[in-house]
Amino acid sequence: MARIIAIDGPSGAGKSSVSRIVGERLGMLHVDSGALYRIYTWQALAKNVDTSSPAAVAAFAPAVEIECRPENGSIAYYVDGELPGNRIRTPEINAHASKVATVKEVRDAVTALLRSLVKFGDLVVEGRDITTAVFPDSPNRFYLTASAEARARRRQKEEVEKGIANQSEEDVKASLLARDRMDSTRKYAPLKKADGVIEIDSSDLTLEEVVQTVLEAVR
């Protein structure tokens, strides 16, 4: 049976960086579940689907086909034979992703896809409902959090490094808080700290300190 390390938390808490490094250290594949919701959002916008209409998104969801391949220590997602790259990391995608992610049909499809990845071996899976809905029985479950200010700084820094920044730090913070509200109040599989998870507040911790905390707990 595949070993699963499940990591949840809000945007900008450091899930991706921590999960990627933990995967490298332990020889496990890193899985970014958030990218899947971004792909659904990207495809919906490309097909002019009204993302504010759950019915329209639900009807469109079965048309999205995603191929998963283990590459360079992570699961890579291909759409029509191509990697989406930074096309799914833009502020426009950010603005619509939470609405798409509230749709049950989308979440069910993503959950099924994530669970199917165990065929590739041991996984470090990050997201917002991994510890509660996708792999709730994993003995290795973590909830990463940080202050809104720390998360905004990190997210803006990422956008600058990727060359897609067009928001101030305050705008990024407002966007993160809006997404927090939507993610934590959605009806289906909301973002929340599950019972029994290990919570790590990374506001004043270095990336390496968070990684070591996870590794020590897993060992």
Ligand code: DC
Second form
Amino acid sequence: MARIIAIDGPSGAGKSSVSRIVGERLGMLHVDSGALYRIYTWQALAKNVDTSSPAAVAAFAPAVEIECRPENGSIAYYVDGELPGNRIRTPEINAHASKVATVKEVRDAVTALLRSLVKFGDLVVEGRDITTAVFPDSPNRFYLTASAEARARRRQKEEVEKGIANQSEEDVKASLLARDRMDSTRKYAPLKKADGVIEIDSSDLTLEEVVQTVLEAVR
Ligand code: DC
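Okay, that is the form predicted on its own; can I get the form predicted in complex with ligand DC now?
In what comes next, the whole complex appears, and the chain from above leads the way.
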């Protein structure tokens, strides 16, 4: 049976960097589940679906086709034969993704797709509901968090470095907090710290220190 390391936490806590490195060190594939919700959002916006209407998003969801391939240590997602790249990382997608992620039909489709990835081998899966809903029985479950300020600082720097946007740290923080609120108060599979998970606050830790904490705790 495939081994799963599940990592949840709010935006900007460092889940992607930590998961990628832990995956590399342990020979497990990194799975970014947030990218799947971003792809649904991107496709919905491209087709002029009203993302504030759960019924419209639910009706559109089955039209989204995502092909998954293991590539360079991660699961890569292809839509119509193309990698979405930074097209799913824009402030516009950030603003709509939490709404799309409230829709049960989207969540069910993403959850089924994530569970099917065990066919590719051992996985490090990061997101908001991996420890609670997607792989709740994994013995290796983590909740990675950080202060809102530390998270906004990291995200702002990342957006500038990747040439995605040039927002102020304050704007990035406001957008993060709005998403946290929506992600943790929604009806289906909200972000929460599950019982029995290992919590790591990365505010004052280096990336390597967080990676070491995870590696030492993995059974
Ligand atoms: O981690 P991220 O910022 O790329 O996530 C994008 C959106 O998807 C965000 O609003 C949270 C949501 N999400 C979710 O609801 N469940 C997951 N497992 C991963 C992300």
